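Starting off, we have a lone chain in the form predicted alone, written out as structure tokens.
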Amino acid sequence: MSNDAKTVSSGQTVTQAPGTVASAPVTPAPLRQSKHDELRLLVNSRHPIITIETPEEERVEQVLLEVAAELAVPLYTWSVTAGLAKAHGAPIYNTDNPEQAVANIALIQGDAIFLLKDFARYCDNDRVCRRLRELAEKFRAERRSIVITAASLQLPPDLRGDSVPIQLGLPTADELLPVVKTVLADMNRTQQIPLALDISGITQLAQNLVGLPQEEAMRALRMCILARRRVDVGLLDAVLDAKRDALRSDGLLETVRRDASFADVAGLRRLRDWIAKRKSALTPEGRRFGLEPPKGILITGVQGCGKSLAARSVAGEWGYEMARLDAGALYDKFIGESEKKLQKALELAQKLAPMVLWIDEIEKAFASAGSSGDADAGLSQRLLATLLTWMQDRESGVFLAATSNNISALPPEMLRKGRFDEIFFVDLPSVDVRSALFALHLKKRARDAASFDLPALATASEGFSGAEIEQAIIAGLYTAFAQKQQLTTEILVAEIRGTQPLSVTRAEDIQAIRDWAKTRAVPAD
């Protein structure tokens, strides 16, 4: 067989047969350096204790084990069921119990780094504690540091001053690359499946991958991989599936497919032309001519008119992943627990980038916080000043589609110009978008248009959302199947005249938000 040679992000060429994963030098990860740089900039500059809340204990380690080499001092790791060991080494006799550890820690002499894992819950014994601090007296003198990791961690105040905390944040593209490439190559020796994959399918694999643990994204991919036999094309699509399941779980961000365009929208020719517009900012081109990236944009108006389709669309129209923030699943009874909560998310966010945040029904996570505070504590009003911050200073790459049913409860300073982009206000349709509403619900569930008469059924419907046409015509076609005859024009203005209408039970509700609409947002059609 014939060898096929790659080019890998190094720069050197590698020669690959087919069906192998190339074992080429990888450029270290920008994010990677990044952590490392600073991790070796805590010991260097005396930090006495160093805290990193992280699930990925394995990664930690590691890192740890490179910054260790790096300076040249030993790496000492903890955990209540090993006890203190040199890396790679055996365990010192009886320092399973945390404050005997702390007491043999005092007694190792020279620089060292040690890792003690889910430490913080011992913290609160005084004597551990008592002894952590007469340590980190101690170590502000010697380039000594206690490295305390755990999935969560919070220590006593006594500590706090004592502590730095670092955010290793998830693994980027590049920091997956090579794992990646691990597991097919083991893939492929051990199960004998069979690579139909170049370097640039394997580079948007790590890509897909961006967003999950270090440890569960390869989970992720030997699932996908046993489940389908093989590597090729195909496994891009599984990999991403298996991570929107993986996000779903975890209840802050869930990824959503991108399933819509506005060619299933109706009307709304406002704020498709803007969509398109800045389109052309996401283009090299664009960037070259100094075009901003955008923001984001808030649609707001009436129930049922298609705000949370239209913020759907942008990813469609744009080709980027989505993911909706389920704000309900911010508070957390814990305090802190929810600004964290909202900070993880947005992290996440930015490494799934390009993509398009939405933020559904925005009024439900930050009403309170155009009060006073007092009816939660002030929380309402922490959250809104994490998600505000996280506006002004983001990278770009991720786009903010909020949609508001009652725009009036938001803050003020959510809605001053510069958070958004644009505020659109989607309004009722107009008798032609009733039309083309009535043909694009009946051409969905396979019937001709062309036989039914668009503008009767669009007369009728005056006053009806979006979504109530839709309605209409499932409850007609109930009706067409207990007469036994096929839906007709006549059936369905017969489901119209028997509903009432949002416009008319909510009549004072639109009409407010109508009034505020008029000078304060952009109407979408």
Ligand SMILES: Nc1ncnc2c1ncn2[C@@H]1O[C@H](COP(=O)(O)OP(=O)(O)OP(=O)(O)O)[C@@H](O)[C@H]1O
Contents of the next structure:
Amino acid sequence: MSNDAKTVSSGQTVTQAPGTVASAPVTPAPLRQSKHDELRLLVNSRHPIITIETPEEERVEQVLLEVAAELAVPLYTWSVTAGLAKAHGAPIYNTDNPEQAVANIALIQGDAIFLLKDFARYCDNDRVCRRLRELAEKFRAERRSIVITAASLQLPPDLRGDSVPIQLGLPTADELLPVVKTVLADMNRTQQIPLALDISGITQLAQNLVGLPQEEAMRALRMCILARRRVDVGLLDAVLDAKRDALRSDGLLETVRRDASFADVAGLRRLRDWIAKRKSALTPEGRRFGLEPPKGILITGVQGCGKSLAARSVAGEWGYEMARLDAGALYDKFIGESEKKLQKALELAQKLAPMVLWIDEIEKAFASAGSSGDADAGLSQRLLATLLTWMQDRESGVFLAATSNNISALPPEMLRKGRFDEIFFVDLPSVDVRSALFALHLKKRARDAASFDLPALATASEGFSGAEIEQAIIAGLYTAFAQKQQLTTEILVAEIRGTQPLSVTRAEDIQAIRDWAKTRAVPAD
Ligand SMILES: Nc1ncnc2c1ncn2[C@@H]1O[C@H](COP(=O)(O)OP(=O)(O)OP(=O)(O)O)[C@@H](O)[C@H]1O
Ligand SMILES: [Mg+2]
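Could you present the same protein in the form predicted in complex with this ligand, rather than the form predicted alone shown above?
Following is the full complex, with the preceding chain placed first.
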């Protein structure tokens, strides 16, 4: 990507104080330069060829129409079916052939913008390519630009020097707002659906749709409205759910409900304090005070001790939206576009800010980057580079909560200072924490913890992880039910005695993890 493209596509997102409502907090007017302004700048600065890789052709056309109107230049569009035509005008005779189209563009006098849909594929033709290059040369002296758009786009090397790629990206809340208003007005007029939402509600509605391409966002909105037959506060949540569904089918990034908070976690005191303290950095007062917004943590440690649970709880604590990046889905052998997919997922995460990005078992995605000879080593290496660059350069607003079961498999670059704010190590629970774990999980299953001998259970379960304690309770419930009696301390102790915890069966592995963590991580408890 050229430098131009990088500066053109960079932007800023404003972090918000954590909200407590189910809907995401409203982001204030973004500092981000709009696509509109970027395109106007490019046309004005005489860039002959601009490429936009996006499936959102209509949105491109809409933005270009606005830009053209503002610059008072005509917009021409071309497609292989319609040929070349001035916007809202009749097609020019015999221009559906790509070479003819370019020849015709050369004949059109004066400033203009030409939108060529799906044109990249025709540029492989030598004559088309040559003609385009000649045009580009002439265009440099005038305010004429050709915009080439396609869902997937690659220009031949000869043309790359004359072209600048711009990323349309996903629409911001500001860009969605007018379209949302149009849809509401439409539904009100054609379907008589009452509008019971004030302007701040409508603004929130646009915000809740951020993360989806425009077309898809509007489709989701229309479906939600039709299902509810009214536009009211309830629509805000309905739209969030629809967005989660839509993103789920995308595969890589899955927005998930905030389903855990620190009330569900026993122990891990230091980690909880850390997260609680960082919450103030996310408030406007904290920002004014000069608190650095946190970027992310890596949680590692013994299996079943609450790494994933703790990572999930961060979003609940802060009242942020949360999305999970599926590290396994990155290796899509059939599509073979893993880096692009990762890039897109990270971009999407940024759009959803403020949010927590949860990457569980991060080593699965990037581990083989460290070991050469692996068939996937090259790919992992590139994926890792993509992620590290993002971690380094990203704007604030996305907090990365990663877990790893085997941190020694992670490449050292990832662990370098500055990538994560902190690396936490979760060890087997202490006797006090085991007692708290029993209390917590008994209560979760509607049992009164006070009627159990918690100290006895905690002592008996020495070496047990939180997951193993939970399992003992589940197994105990089965036993009690089979014996037609209530769950008792004795039944639980018997279950514990009958279990070999991992800390016994895999004692060496656990010792190795501990040794590794001693010098490199902060104890979570
Ligand atoms: N500290 C804890 N507090 C409360 N529950 C816990 C704790 N540790 C484990 N659990 C229980 O065990 C389950 C499994 O824990 P979790 O998946 O978070 O562990 P993990 O460390 O990610 O394990 P793995 O290494 O297998 O991925 C949790 O859903 C929770 O019910
Ligand atoms: Mg886990």
